[in-house]
Structures are given as C-alpha cells and as structure tokens.
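A single chain, nothing else alongside it, follows as structure tokens in the form predicted alone.
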Amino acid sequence: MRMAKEITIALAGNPNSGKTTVFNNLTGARQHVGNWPGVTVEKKEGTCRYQGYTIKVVDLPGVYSLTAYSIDEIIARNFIVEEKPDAVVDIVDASNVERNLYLAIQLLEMGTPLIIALNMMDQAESRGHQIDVSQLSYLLGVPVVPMEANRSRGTQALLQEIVKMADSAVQPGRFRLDYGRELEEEIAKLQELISEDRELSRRYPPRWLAIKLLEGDEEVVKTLRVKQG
C-alpha cells in the first residue's frame, strides 16, 4: 500500500479563464481563504486527495502575464519562482488560445513543471475552433488536458497528469524561445555572469533572469541589487 505523499500545485491563468471553477472542482469544501503576506490580495488554498497523494492547491491571482507591473503579477511570479511548486497548472481558455498562451510561454521560460488545462473546449467548438490537443502538447513539450470545468469534465484527467508529473523523476524540459541573433548574444553574456553565482542560479533560472534584466524588470533589478549588497 502506497504511503500518503504531499505535493503542492499552483493554479495560474488569465482572468475569466475558469480558474476558480477548476479550483472548486479540485478542492470542493476543503479550502480556505486568507490574504497573501503583506498585502490585501486574497489568497485561496485547498486540498484534495488522489491516488495516495494529498495535493495542496494554491490559487494564484488571475494575470495575463508575469511582467511584474501589478501586485497580482508579482505575487504569482514570486510564488512560482521562490516556492517552486511541484507543478503549475495553467488554465487556458480554449476559445482564446492565442492570448492565453502568452502566459504559458512565460511560465515555460521560467523552467516551470507545467500542465496546460485547456478549458472551455465546448465554447471553442461552438465558435468553430478546432484545436489539435496532441500537436499543442508536442509543440510546447508539456501535457495538455482538455476540460469543461463548468461541467466538471476533465478533472480526473487533470489529476492523473498532476500525479504522473509528481511521480516522474524527469525534470521539465527547458523551453527556449529564440529572440534573434543580437538579443541572444546579450542574453548569453548575462546568463554566463549570472551562472557564476551558484546561490543565485539555484534560486532563479539564469536565462530567465538575463531576459528580465534586458527588459528592465524592476523587481529583478531590485533583487540583484540586494544580492550584491
């Protein structure tokens, strides 16, 4: 008999992607609400049990990106980067894939163990959209689970993928978006410098930090200034 194991997952997604419905489907009555430390932004957590696992589910604020322009984006990004959940489930609105995948790409660049929950499949089909789920999974290199959360469809399949990822000893593949020769040269230089600091590169993916520095990300710049004393 398998001993109970504990894993932590984070739910990410754009506003109105059905993230709250997925959270409720997973956790049912086993949830509580508080605030994120130091801010008044609501923090929802819950648990579920599946195949010998106790799964802690953290519902991150709904965001369109992780660019740290808002407190919600900072909260979501800091939790993923610093707390390093066992998996991040990105709830993607299947009827608006292009806009929603912007967040997914940012999560992949962070080296996150990612699962895409392709929600609202019924709405996508009613609008004439046809999505090749297998091809999308292949292109992104992560599991993609079709869902209709408002009808509780796909929840079991999502739990299976969460447990499969937790059971797997394989580290997530490093997704790499090519920014072109000139930018890639600058990214490589910064990445090499960052990698020399073992503590820093253990906490944050060096390539991701390099990209954020080139973007002038204030939170990353502030973090590095504090690190340098």
Ligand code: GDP
Given for the second form:
Amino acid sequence: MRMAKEITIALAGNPNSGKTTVFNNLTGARQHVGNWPGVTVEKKEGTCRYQGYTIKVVDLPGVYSLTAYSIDEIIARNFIVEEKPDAVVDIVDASNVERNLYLAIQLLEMGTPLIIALNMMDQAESRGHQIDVSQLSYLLGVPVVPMEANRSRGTQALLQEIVKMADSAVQPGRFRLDYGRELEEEIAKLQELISEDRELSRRYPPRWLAIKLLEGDEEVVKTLRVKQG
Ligand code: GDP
Ligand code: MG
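The form predicted alone done, now the form predicted in complex with guanosine-5'-diphosphate:
So here's everything in the complex, that chain up top.
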C-alpha cells in the first residue's frame, strides 16, 4: 500500500488572473486564512486530496513581477526561494499573455518547478486570440494547462500535472534567459563565488542570486550583509 504523500504548491499570478478562483476550485472549503509572518498581508492556505496525495496549497499575493519594490513581491519570492514548494503554479491570463509572461519568466529564472495554468481561455478566444498551448509549453520548457477557472474547467488536468511533477525528480529547468556576453561573464563570476558558500547556495539558486546582486536588489544585498555579520 502506498503511503499518503504530502506536497506543497504555491499559486502565483498577476492580480485578477483568477488566482482566488483556482485556489477555491482546488481546496473547496478546506481553507485557512491568516497573515504572513510579521506583516498584515493576508495568507490563505488550503488542502486538497488527489490520488493519494495531500496537496497543501498556498496562495501567494498577486504580483506583476518579483523585484524587491513591494512587500507583496518580497513575500511571494521569499516563500519560493526559502520554503521551496514542490511546484509553483503560475496563473496566467490567456487574454493578456504578453504582460503575464513577464512574471512567468522571473519564476523560471528562480529555477522553481513551474506549471503554467493558462486561465481565461474563454476571454482569449472571444478576443480572437489563438494560443498554441503545446508550442508555448515547448518554448518555456514547462507544462501548460488551459483553464476556465470560473467554470471549473481544467482543475483535473492541473492536478494531474501537479502530481506528475511531484512524482518525477526535480525538473532540470532548461529555460535560461541569455543576458549577452558581458553580463553573462559577470553572472558566471558571481555564481562561482556564491557556489563556494555551501549554505548560501543551498538556500538560494546561485544564478538567480548573482542576477539579483547585479541588479542591486536591496533585499538580497540586505540578506547577504546580515549573513556576513
Ligand atoms: P485574482 O485577483 O487573481 O485572485 O482573481 P479572481 O480569482 O478573483 O478572479 C478575477 C475575476 O475573474 C473574477 O470575477 C472571476 O470570477 C473571473 N474569472 C476567473 N477565472 C476566469 C475564467 O477562466 N474566465 C473568465 N471569463 N473569468 C474568470
Ligand atoms: Mg485573489
């Protein structure tokens, strides 16, 4: 008999992409609302049982990017880098793919196992957009699940992808944004230094940390200063 397995997934996405609707579809009444530690931003968690798994679902604040400019962005990305959920589900508004994929790229760059829930397919269609779902999945190197969350469409397919990801070893994450020779040289140097620090590189994806340092990301710089003592 297979033991019940527990996995944690985080829901990310732009505001109004349908995150809450997907969260409700997944968790039903099994929800708990609290606050993120130290701040008054609401934290919603819920659970879902599927194919012998207990899936803990954490609703991250709705954000457009993962810089350090707002508390919502810091909460979302700290959860991903520090708590290392088994998968992040990025709710993408299919009628606004270009803007929404900005966040998806940043999530990919963090090296987190990612599933894209391509929601609002009905809106995309009524605007005359045709999206080649399998091509998008191929380009980004992650599963893409078309959904209409307000009609509960796509929830089963999403659950299947979540379980499939949890069952497989951590995906290689073949997506990599090329920053050009000059920046890549600096990223490589920093990445090497970061990798020498075992604790640091276990905590943060070295390439992501290197890029954030080059951006002068205040939150990352602060974290490293504290660590340095
Ligand atoms: P959040 O801000 O990301 O949490 O978004 P919500 O879940 O609150 O959804 C925003 C609005 O979009 C709500 O009115 C939902 O009912 C609606 N919505 C969610 N999913 C879909 C969808 O697939 N198609 C359409 N047309 N509306 C949706
Ligand atoms: Mg919401």
